[in-house]
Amino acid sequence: MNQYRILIDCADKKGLVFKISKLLFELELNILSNHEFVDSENQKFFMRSVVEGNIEEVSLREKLLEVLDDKVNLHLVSPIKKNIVLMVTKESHCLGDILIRYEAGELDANIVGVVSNYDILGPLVQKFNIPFFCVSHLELSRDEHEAKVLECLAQFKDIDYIVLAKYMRILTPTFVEAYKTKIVNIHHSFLPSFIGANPYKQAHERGVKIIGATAHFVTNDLDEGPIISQDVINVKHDHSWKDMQRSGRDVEKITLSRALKLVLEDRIFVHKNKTVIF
């Protein structure tokens, strides 16, 4: 039997869950799981259902839109593996964690390539038989370098997501627009605290007692995109900022992998600059 993830967000009104469930029953579709949420402040309805049966995608879409009878965002997603590209600079902890999960069959995706502005991580990537591409930024302006990166990415067909696994360069609006809503980043602080460069040094100077990491979608506002996942650990007064950095790497890789799992399973709705996650 075919299986689909049905993602719906629309204006809230009475009877939506009943109408949708009734239609799915009439179409002889089995609901394997169902989650819904109403944002009462914005009068928005969100629903994620996993169904199976003999599904005709076009017919199902048309009938759902008839039932909802409203302006609605509707996505029917077949749970096939998505294609992702990893982008990195020099640090290996997030990249290595993702590659190990991928090798172990824990990552529901196809890693079609790894792109870096240095060649340092090439040997690590090649151990997993994944194509590695070095697009050096040296002696190039930011725009020139990004143009070459975009040219490199263009060779991959149907990229579902780009994962910035410690890619330590700020992306321009041109790049973000080219892969709008498709870029996931890990930031090494508990946002909105310590935005920008050297957040561990900022945290140390502030004397914080916890440090964290934040996985978020990338927008043109630096480190302010919709948040997917966050986590923290305790630090002590005798930690230097480099001690904090070393401790924080574990949080970074776990937070990014957790966020990536949510993304690949289509569990995230973005509304304005916030997320609803099932």
Contents of the next structure:
There are 4 protein chains.
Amino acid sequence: MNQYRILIDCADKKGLVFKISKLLFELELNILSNHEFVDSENQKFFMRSVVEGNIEEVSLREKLLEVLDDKVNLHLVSPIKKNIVLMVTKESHCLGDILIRYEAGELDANIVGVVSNYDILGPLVQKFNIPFFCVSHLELSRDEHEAKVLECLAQFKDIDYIVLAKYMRILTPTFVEAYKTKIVNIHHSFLPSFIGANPYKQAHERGVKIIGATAHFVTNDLDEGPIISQDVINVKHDHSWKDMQRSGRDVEKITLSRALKLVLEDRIFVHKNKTVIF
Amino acid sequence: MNQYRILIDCADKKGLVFKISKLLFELELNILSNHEFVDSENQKFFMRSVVEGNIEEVSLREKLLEVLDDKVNLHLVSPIKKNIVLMVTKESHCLGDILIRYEAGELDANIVGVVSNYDILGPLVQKFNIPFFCVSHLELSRDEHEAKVLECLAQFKDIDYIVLAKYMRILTPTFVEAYKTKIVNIHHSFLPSFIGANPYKQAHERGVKIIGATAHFVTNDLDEGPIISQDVINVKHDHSWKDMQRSGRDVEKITLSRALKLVLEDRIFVHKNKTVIF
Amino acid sequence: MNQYRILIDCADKKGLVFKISKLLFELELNILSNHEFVDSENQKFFMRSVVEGNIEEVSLREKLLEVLDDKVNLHLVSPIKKNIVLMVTKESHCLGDILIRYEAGELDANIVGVVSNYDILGPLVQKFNIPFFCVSHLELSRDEHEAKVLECLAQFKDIDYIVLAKYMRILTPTFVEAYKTKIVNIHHSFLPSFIGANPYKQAHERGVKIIGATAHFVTNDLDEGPIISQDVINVKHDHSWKDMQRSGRDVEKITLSRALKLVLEDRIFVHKNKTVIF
Amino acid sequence: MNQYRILIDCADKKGLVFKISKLLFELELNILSNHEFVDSENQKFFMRSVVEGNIEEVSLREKLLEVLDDKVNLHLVSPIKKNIVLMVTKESHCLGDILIRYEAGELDANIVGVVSNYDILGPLVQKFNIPFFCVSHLELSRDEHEAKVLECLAQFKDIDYIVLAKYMRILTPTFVEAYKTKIVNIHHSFLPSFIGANPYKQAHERGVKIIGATAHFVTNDLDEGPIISQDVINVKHDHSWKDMQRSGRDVEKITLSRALKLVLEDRIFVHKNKTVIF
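Can you switch from the form predicted alone and show the form predicted in complex with a further copy of the same chain instead?
Expanding to the full complex; the earlier chain stays at the top.
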């Protein structure tokens, strides 16, 4: 028995569910889960089915394409482990959270490497027998540094996702284009508030009573990509910005790990600048 | 164009979605929303579709029953306002929250009456031109009192739901049987903690850091019916039990109103002692 | 026995707590609660004590001023009901929440009147026997309209606070100056995100997973005054902006009522653009 | 300059704050933070001050005892790192969360060792160069096993706290007595719900919409010690109990780490079966 995740999105029209469910029935597949959503404002249809049966992936894809339109986006995958690269700078909370899950066999991915612009987190990564690459940005222009990072990444043949686990440098459009819709970031703030540098200092100065974190896909608009997951925590007047940062770190790591799980389970559609998540 | 909510639950088997979606396609119905869930532990299938088209309810029901099994539970309704009765005792927060929504035209229901065992809330109810009935329990046995309440309720021909908006008396099996799966209660606690009397005093004595509220259908097990909705709020050592009660009231009213909305929109399946909510 | 709330804020220096507690001891006052906070960044000291004893307010004030510096802000009040005016436009959820609490005797205030730029909410207000004033803005310039509103407010001798319970017009600096630090607003958004018009539409377009509300004092920076209280609620891709608005209303009303309670209990200090809340 | 945390709790009576603040003033100490709380129900006074100055601990203790009653509990400590032992069984999420904070220098403690009744987590612990001790319970009676654990713990001279980071065995009164008020546990449930074995299965069967975790001091009543910290997360009908467990783990680890921080900063008073936390 093989298991597949079928993700379909297209312009909404009558009979779509019928056609697909007819095919799945004829192929004698078990439907393990099925989610549909119609974005009526944009007349878009989204569907995610997890099915099980005696059919090869090539064959299932062919059959699906037969009943579906040209203009349909079909994403068909087996639930196999994806390859991910983590990128970090100096802080270990998000990285550590992912490593502990990885070690426990809880993360449905292979961490093929960790890339950093500092060597600080090398010892932590190496404890888990994962290759660590320090690509320092010192004395390099942004473009020079990024070229080196891209070169470093090029050694991995199939990267499914790059996870920015507190990588504190801005990526250029070149980089984003090279890994389009494959980069997940955690923003240390409740977007769209406090975009940019030191959001905890900004939040503290504004006197907010709640701080948060946002995990999102990276696009060329700084901190403006499609949001995957958000969470918040209460703060009070007696929190310094350092305290806010410390509390914020817990929110950041849980929010990023939650987003990563959704990504690895192929639960997310991106449409325009938004996500549909089943 | 008519709109219908189709709720189906039955033993899970292959081809169900196909058969139903085939019918909906042939009847040229628009599918406005569609949710499915398979409870794999109990091998149960649940489906809720909202559809739109040129077909009469009788006819749609007939067609659906043709393609479905005998053993399928079909619940087919038009989105018309339901008739509800509210039952209260002395506290006004849940009642008031419902009345304000009602007045704003936000509540998809007709409040046909409010029944109480005290006359305290009469003036508030009457401001909103809703019939208020005081059925005092004083000097009556539990059975005698309930007989009178049932008599009072009998005057309303079609009661879809009875909402216990802080009605502080225990209902007997006779009552529960008479309005089976039609009674919604708000429990002033985070079930299954603190079942029974004065949960805020219990919570305070236990020194909890979070209190909550639970909206549920009423069954014959005291405070043990299927849970519809729950919410919580943080408390601290400097909250007296009165403070906890005051904070708790906000959670109670929002949780009950949220549950009521789900009920009125026919979004809830009850299976065993649990709910499936789309 | 008289009860007093003593609020003191000043530049931090050694011996302050000693001097004050010495006085309270000598006056044989019971200390019912006592909170202190030192903002070490700004070297500011904040203290709120609730005390009980046989002393007149004038006399207590005099004694306190004797031991305290000239540069100390002293706010001494008895826990008597404050006079508040509510200002609204068309939506009833915040207004209704306050009215229900008022009717239940839960609100420590006299609502002396409700002012609106529409007559829509008049019938609701009048149910509760509270004077309602419609000051239409139609065919008036902003300044003309505000002059009329100020004239309307002038009839109430002692207004302690003006509560903007979804008053959808921007106040001019003249108005804000006239009721400095006395105006509380509920912003239908999780500030500082989505400042300005229709934040739910903005939030929906941004695809956020959490929406919120912010209660704050009004200053001349639009939606930028000191934050009193904030809360949030989760949303999903299947929420339209209307759904977000509906969910948001529950957060708005609870957040505003919570802020109002803090205000009425004299629990808030405003320093720079932030609040210290005990 | 030395820094001290002064914790005082005693029967409430007039003049306490005055006496203490007088002493602190005379000793020319800076008060960095000061919290007081009167439990009026039990007539108990609690105070925590953090002070700074040129005085030795012995001397400060002496001076404080001079002005305070015999019946006062005085807890005076310097903010030095405490020694903690972690106890675990098979799950790594709580342990891992603590280790990552430890590695980052974020944890104000020395982890002197990790004790487990299985050897599974040994490799993880050893990555961080912390001694790991496996004391298997196999083929031993509860008492025999516990005697061996106590023997193992005896090698550490000064254990300030024992943290049960998912240690899945019940401690006997002998053990609890040996480390009275020094044992912190994380309960995989929102106490007092679902006491005992497999709470996620219990929660799933009850159909709850929220699950939680509780960190508490261990007393001889199973899962009934004073609560330090609690948190919750929403769940839905489509969460299996395994899913609930997975989500629950995030709540467990954050709740335990938060409680541990409060413990290590000497912020907690235990009175009767409750905590006062500043």
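Here the rigid core means the biggest group of C-alpha atoms that line up within 1.5 Å when the two forms are laid on top of each other. What you see is a predicted model, and the numbers here were worked out from it, not measured in a lab. Positions refer to the first chain, counted from 1.
Core-aligned C-alpha movement of Ile210 between the two forms, 2 Å or more | After core superposition, the displacement of the Ile210 C-alpha between the two forms stays below 2 Å, so no.
Any chance you could measure the C-alpha shift of Glu56 between the two forms with the core superposed, in Å?
-> Superposing on the rigid core gives a C-alpha shift of 3.1 Å for Glu56.
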